[in-house]
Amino acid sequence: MNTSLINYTLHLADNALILGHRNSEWCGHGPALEQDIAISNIALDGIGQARNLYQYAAVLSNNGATEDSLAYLRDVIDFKNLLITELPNGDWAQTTLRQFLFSAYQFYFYQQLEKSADQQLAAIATKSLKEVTYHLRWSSEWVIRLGDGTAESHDKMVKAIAEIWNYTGELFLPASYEKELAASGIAVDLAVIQPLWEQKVSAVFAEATIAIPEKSFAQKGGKEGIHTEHLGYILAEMQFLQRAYPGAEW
């Protein structure tokens, strides 16, 4: 079970880190100063969540690993993040839609993880839920604003859905380590949160005057280390300093 718990903790940490890094790419490039600050703060929240989870994974590993080595010295195949988190930012519509779909997932996920038999994961979930509640509200407002805005903004949101939707199925496809831990009351049962997520997404999409796409093929593999080409480019940039100057510290 310890290996499964490590993998599960790394999966959650990787989700937070990779999406946090993606959002950080908007810093200084947001459409307005207020939104530039907002997306940068959301990025920082994600990296903060990742730190808490990597620290716990390092303790569980008990092999000298640290939060830095887990973030900066693992290769693509070792990362277990959902594919949706590594997709390119695209335009503002694509970024805010991705954040909404993932934050809606995280919101219900952390509500359930608060009940985990693992006290450390439950504590991290409680802290993270406060941040994700804001992320969900902020991103929901943008999906509605763009979807129910001008003809151009509506078209951009429809295009963003076409780019991202096939990656949402993976949210609710449990990996082997998730199945094992869910049976022991540690991991979240994804079947419990899927209808809640679907209801939330349907409500926001309706207000945004955009349609829920028909069920389609689910892009998957991230939880088991099979990724898109995009993750390699993210890690090349994110890990450069630590790999070029091993052990470097501020």
Given for the second form:
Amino acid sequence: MNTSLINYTLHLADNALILGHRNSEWCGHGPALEQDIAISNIALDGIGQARNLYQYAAVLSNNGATEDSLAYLRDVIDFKNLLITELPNGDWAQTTLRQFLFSAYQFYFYQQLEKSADQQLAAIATKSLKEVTYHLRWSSEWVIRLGDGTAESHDKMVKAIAEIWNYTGELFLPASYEKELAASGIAVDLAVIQPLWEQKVSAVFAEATIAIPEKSFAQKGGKEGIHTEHLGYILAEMQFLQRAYPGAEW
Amino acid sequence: MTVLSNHTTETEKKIWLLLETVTDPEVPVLSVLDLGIIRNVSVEPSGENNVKPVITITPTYSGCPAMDVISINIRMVLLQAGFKDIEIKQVLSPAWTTEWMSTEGKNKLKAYGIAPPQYKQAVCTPDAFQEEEAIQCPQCNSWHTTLISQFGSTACKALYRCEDCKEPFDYFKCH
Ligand SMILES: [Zn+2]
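Rather than the form predicted on its own that you just supplied, could I have the structure of the form predicted in complex with its partner chain?
Below is the entire complex, every chain and molecule, led by the chain shown above.
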């Protein structure tokens, strides 16, 4: 039970941290100053949510782990983030589409997690949900703006969907620890949020004049530590300092 | 017993006054009390003759980098006032809301050039391209303003432009 709760908390933390890190790669490179600031703020919210979750995982672990050791000293197979969060940013269409698909997922997810039997997870969910609402609104607008924009922006959004769609199936495939915790009212029942997510995505895609792909093969494994090659590169960059200079602070 | 509790109340009063001097490093006109992030102050016995202040704070946004600095500054102010043993606890629930910002804080924000959160709390919903709430320009008081971005210079602010005086300004958004 406790191991499952630690794994579940790490899964949520890793999602937030890895996508937060990806989004932070835009800092200084955004297509316009205001949008650079927006994506950097979204990155910061994600990393903040990750901190709350890692702090809780550290308490649950009760073995000397800290939020920093959990973020900086675990290896690829220990990370439990969804594969969609580790995909490279690609262009602005790919970044905003991924954010939309993920924020829509997080939005309905946190709405359920607010009712969790675990009080700390419920508190983190309520706190995070307020932030995710802004992310979902912002990213929906970009999907619509580009999809229903010029021929070129439409084309880029269609390409982004082809690139990312196969990674959305994993959002709703529960890992073993999730199934166990859902049964005891701690974890979110993914079957409950899947139709809500599909409805939201259909509505925004319709407004963006883009089609939802046919059912496709779902890339999966992230939740159990089986990742794409991209995660190793993220960790190499993110963890370098702590690996080279253990305990370094500023 | 009565004496001790009177003493405790006196100490708590003193701590609240000290907290009034701790400001938000990102919006230095606001004290931590104006922000509404101090959730509780209590005093516990510590050692023979000493007392330990226990301050409970809550973050504005999950990733707000000011929170760490605020904790350090609270500790510094209490140390300077002679307290030795100090505990600062962070709680997430209930989640902070701009409704907890004091009226005085809102007035200070406006005088500082930042539009304060609306008095009537607006609820953020995820719908795209919503009609924006009217925000008053803190420079010229015009209501003829336009949202530039929901994300501004810090996590708690949105960016607006005044169509009359043409100045951009920050809005401390409802949360
Ligand atoms: Zn003006």
